[in-house]
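Read the single chain below, which is given as structure tokens and is the form predicted on its own.
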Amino acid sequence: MGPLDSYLPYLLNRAGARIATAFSAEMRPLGATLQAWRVLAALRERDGRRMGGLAETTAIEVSTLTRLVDNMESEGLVARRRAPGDARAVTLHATAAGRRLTQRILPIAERYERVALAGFSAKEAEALKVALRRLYANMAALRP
């Protein structure tokens, strides 16, 4: 095992690369990105969200975000709609269309998920998960 192997940014990208290389392939067939799937599955989570709590729950950033939610727009997929109360602000809503792309994609998503911990335990599994989000809120720190 060399130093690049004990290299945290290393481990991490290259097991998120053979996930997100993976996972794309197979969402292609199905007219779906994984960015996409992102958004879609942001919006099963909660429908109505606004832009920017969009791009900071997917880790999309806003300008690339408008582009795509633009795309799954004119797909079909998600519609703007200006929020209740608040006629400046915009929410963003799955349509029939994008939440049956949404139930064609989940048990591919959740076999990644299985596979991915194959071998974990539980507790292990859990355990992982926290340490990758304060691992990942700990980033903010080097923002510019």
Second form
There are 2 protein chains.
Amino acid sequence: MGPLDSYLPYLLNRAGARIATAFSAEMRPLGATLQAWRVLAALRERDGRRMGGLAETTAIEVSTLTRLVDNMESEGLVARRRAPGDARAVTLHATAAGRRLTQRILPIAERYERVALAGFSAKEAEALKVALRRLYANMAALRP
Amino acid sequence: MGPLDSYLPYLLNRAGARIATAFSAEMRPLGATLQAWRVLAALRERDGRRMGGLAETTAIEVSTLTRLVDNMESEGLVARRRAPGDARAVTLHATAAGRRLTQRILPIAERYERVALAGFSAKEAEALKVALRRLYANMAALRP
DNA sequence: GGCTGTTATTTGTAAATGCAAATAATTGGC
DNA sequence: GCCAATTATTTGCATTTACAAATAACAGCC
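Given the form predicted on its own above, what does the protein look like in the form predicted in complex with another copy of the chain?
Up next: the whole complex, starting with the chain shown before.
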């Protein structure tokens, strides 16, 4: 293996960590966290998801998610309901307060997208996204 | 903001998390961790780095790194030395055992690079790396 | 040479994380 | 309809993590 900064997982993690750290710092004054935002964003896209599905799309471990949702629930941002037709499953729903918080975070998220992609042409940005989706799919190969 | 999976920080994190989880699982039987590997890889590239620089290149928080290095040191993988010319600073050095472990991990790391980039042409792979470096540089803009 | 402010690392502490085990409920045979 | 195997979520527990404060040593200025 050559220099570290030609190693893809390294580049990926390094960029991801930098965005995550900066974004987390922005969340703090709002009393939110990056992970909570992920959950809210996922629910904004489709409300009433199950814990398992939510874990999958947010890339948060289910047991971690359980406790994160505990907190968010006690803060009144989301509510758990029993899934209709399957009493094992739980569906998660954003509350009005949750949706309000989502609206406050959205412009910040949009700014991050812009800053991250500053200097990229539309074509380059799209190519990067396509590549990241592909890479994600590739990694499914050696999953547990 | 549109669908989640057109949001760049999301794509980045999701891909990164998947690689990290899978790679961590591979490290376990070796008695290593992903973070320890990052340190070893950074030392392989240049031994005798300082803690601060190491934190920077590995994207591990310095206080986290201190304790990670404590562990690695007690496992005999690395050794701290006082930096010559500056008694505040510490330089970190891989031991023979550390280098042996590095050699065992290298082929795994190389496999991950291959799997992640499966189906990418050399040109596409390089474009992705360039984009990730650029993105990383862009994010320096709104750092603490 | 002795302050003053800065830099490098560590430590205190509370919260987040992840694996494994536990719990609860479904499904598919039979 | 009952049992075994599977699926969805939660809990137990030990580790990792990050922010902030503490410590230690340097650098420049007078």
